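This document opens with one chain alone, in structure tokens, the form predicted on its own.
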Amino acid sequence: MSLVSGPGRAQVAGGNLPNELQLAVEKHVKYIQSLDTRKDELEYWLTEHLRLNGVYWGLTALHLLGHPDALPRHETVEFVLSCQHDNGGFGPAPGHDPHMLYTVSAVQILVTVDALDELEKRGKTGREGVGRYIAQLQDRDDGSFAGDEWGETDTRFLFGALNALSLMRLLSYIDVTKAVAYVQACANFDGGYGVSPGAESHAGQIFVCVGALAIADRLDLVDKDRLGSWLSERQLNNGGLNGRPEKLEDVCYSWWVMSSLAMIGKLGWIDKDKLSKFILQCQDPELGGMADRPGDAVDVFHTVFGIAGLSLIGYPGLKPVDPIYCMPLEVVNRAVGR
């Protein structure tokens, strides 16, 4: 899956826009299908380190759009398996080092296309090997998680561990209690969470911390009113959301902010009509894809999170998204046995 930006651009805010904006479903499907045909562009190879993430983003968008078979299942599974290492972890592309973030995307893809059995049959390890790879990245003293063998810690990695292990029903492989304690150590006075203890609140980190607590069934620890207030203040006059105070709006925060609000039961604290209009202005209605904001080049990262944000607020015709996993709700329900 190519992470090349463009070729299309989002509509320009204030330009000659139709009165009733509509989601260009078929155009977005074709855009995602075309992403792996741009191998003659330098950017295709410069973004190889995100290839597996890109497959997850594109596949998830297609499922939410109601086109789950738009990418060939066999080729998708083959690519994922080709990224696995003997230690159970996955890299972003064949030959790249394993890392938590790519391992999570690999699990999410395999669960989405109902192919965990292929991992058991043809992977370099089965799901238990993947579980052991993830578990050995936990610091058993403070509960945090490293992204890989080099030891960088980040609450994204902690959430990724709980995400992937819960989808494989292997949460017992880690110390969940200590992971929860580490998340709590990252809580701030404003109700938000940072990348590590003492770091400033950021909508992306709030999503991963609240998501980790949701998986651990410890949302009781969240100051929901205070956090809901901070998150609702992320909406700007144009309807878009930013990640922290005094920053520009970005369509990806339609996911990070709204999913966090959904998990704490405060989704109504955002003006959904204004947000929906902003997201739709970020799409290219002719070539497909979404950009970070109106007028910019589209890419698959912003496409999936724009579509997921619309799904969260009940945009007509989209499949329901799970606010914790950013996967189709029916897929997650099947995986975790809800």
The other form holds:
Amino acid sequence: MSLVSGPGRAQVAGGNLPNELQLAVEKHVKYIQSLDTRKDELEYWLTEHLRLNGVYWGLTALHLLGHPDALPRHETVEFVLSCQHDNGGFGPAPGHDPHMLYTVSAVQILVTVDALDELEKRGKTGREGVGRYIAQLQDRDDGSFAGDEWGETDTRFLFGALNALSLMRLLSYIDVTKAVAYVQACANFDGGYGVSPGAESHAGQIFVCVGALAIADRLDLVDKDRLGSWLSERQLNNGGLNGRPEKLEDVCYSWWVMSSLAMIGKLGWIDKDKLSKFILQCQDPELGGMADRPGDAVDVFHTVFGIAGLSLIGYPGLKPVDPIYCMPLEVVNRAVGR
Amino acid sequence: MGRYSEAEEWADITPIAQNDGGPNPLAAIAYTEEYSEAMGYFRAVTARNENSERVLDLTEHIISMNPAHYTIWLYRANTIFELQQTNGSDLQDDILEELQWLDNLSLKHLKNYQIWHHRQTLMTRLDRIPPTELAFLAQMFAKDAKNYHVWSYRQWLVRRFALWDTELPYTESLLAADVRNNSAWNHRWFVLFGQHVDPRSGKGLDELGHIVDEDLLDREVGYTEDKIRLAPQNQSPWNYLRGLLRKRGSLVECKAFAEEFVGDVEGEGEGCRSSHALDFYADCMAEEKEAEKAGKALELLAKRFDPIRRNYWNYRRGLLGLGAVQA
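Starting from the form predicted on its own, produce the coordinates for the form predicted in complex with the partner chain.
First the chain shown before, then all remaining chains and molecules of the complex.
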């Protein structure tokens, strides 16, 4: 899946907008399908290090749009398996080093297309090998997770670990109690969470921290009123959401802010109509795809988070999304056995 | 016609072609030739595990085209350390040279993760902070004073080299330049209250059990109030003030301060200069069991000063046993 931006451009605010904005479902499907045919563009290769994430973003968007078969399943599984290493981890593309972030995307893709059996049969390792790769990235003293053997830590990696392991039902491989304690150490005076203890609250980091607590079944540790207040303050008058105080709105925060609000049961604290209008203004209704904000070039990353955001606020015709995993709700229910 | 295929220095290397992963590799990939050629040589040197000066040149070239390719960065860091071992050169000098190169790159690629991880990997090998380091970070903040990567790195640096004493005046200079810089407010908290926290202990910042310094809290409350007076509709210092007062368990000591900005809170809110002040005032009133007064402030927020969040303000009214109001 290519991370190439464009060719579409989101509508320009204040331009000739129809009164009733509609989600251009068919255009978005075509846009995502077209991404893999753009291998003649340099940007395709410069974003190779995100390829597997890109497949997850595109595939998830297609499932939420109700077109789960729009990408060929066999090729998708083959590509994912071709990114695996002998140690169980996955790189973003063949020949790239394994890393937590790609391993999580690989698991999410395989679960979404119900292909864990194929991993078991044809992967370099089966599911338990993948679980062991993830588990050995945990620091057993403080509970945090590194992204790879080089040791960079980030709450994104901790969430990724809980996410992928729970989808494979292998949470027992890690020290969940210590992971939870580490997330708590990242809680800030304003009710939010940051990338590490003491780091500034940021909506993306809040999503991963609250998501980790949700998977660990420890949402009781969250000060929901205080966090919900901070999160709802992210909505600006144009309806869009930003990620920190005094920053610009961006479609991807529609997902990170709202999914966090959904997990703590406070989704009603933002104005859904205004947000829905903002997201729809970020799509290119002719060529498909969504951008970070009106007027900018579209890409698959903002496309999936825009669509997932619309799904979460109940936009008609979309499949329900799971707020913790950012995957189709029915897929997650099947995987974790809810 | 390649930079490498034509060079004598690289004549011993046969580049390894891209494997694009699928069972049906694409016939024609018009990858730009320069990038494609360099990657072919990179695959070849990694296959033979070569760490050399020319590998540094090669990785520099690839990074100049694609600074987000993290495998390249890892290999480069490793090469620097291996080369130093082989040559017996001065590690400090090697690192300072690398940092100089990195500085220019960082100023060009503001949103890149790998650059900062690489910098941290290098800095881990030094016993003292290089004299130019803080000046470089100041340059970064001059471009974007809220850059999350740079702030995370700076916090790591402060802990690594125990720079606590000089950081407080630094946050003051940033807040003097922009009182709405939420990153600077957060950093101030980190410097004052994070100093006593072992980031590896798994304990929350507020829960370490170290004695709260009352004089410090008084000073910070005063400092924050002064900053709020400069721009009352600025959520960062209000959050900071609430954080301070939470350590004491009550907001009420700053009730009179909040009243400076709420305007005609018993009427229609004429003269109100800050929705955050109204919010704060409502919490003070709730704390003092003045539900009606608190509810009135929340009504003004829901109807007039922050209607986009009316559901939240109505939730707060509900906590006081009051009904919802329409925007």
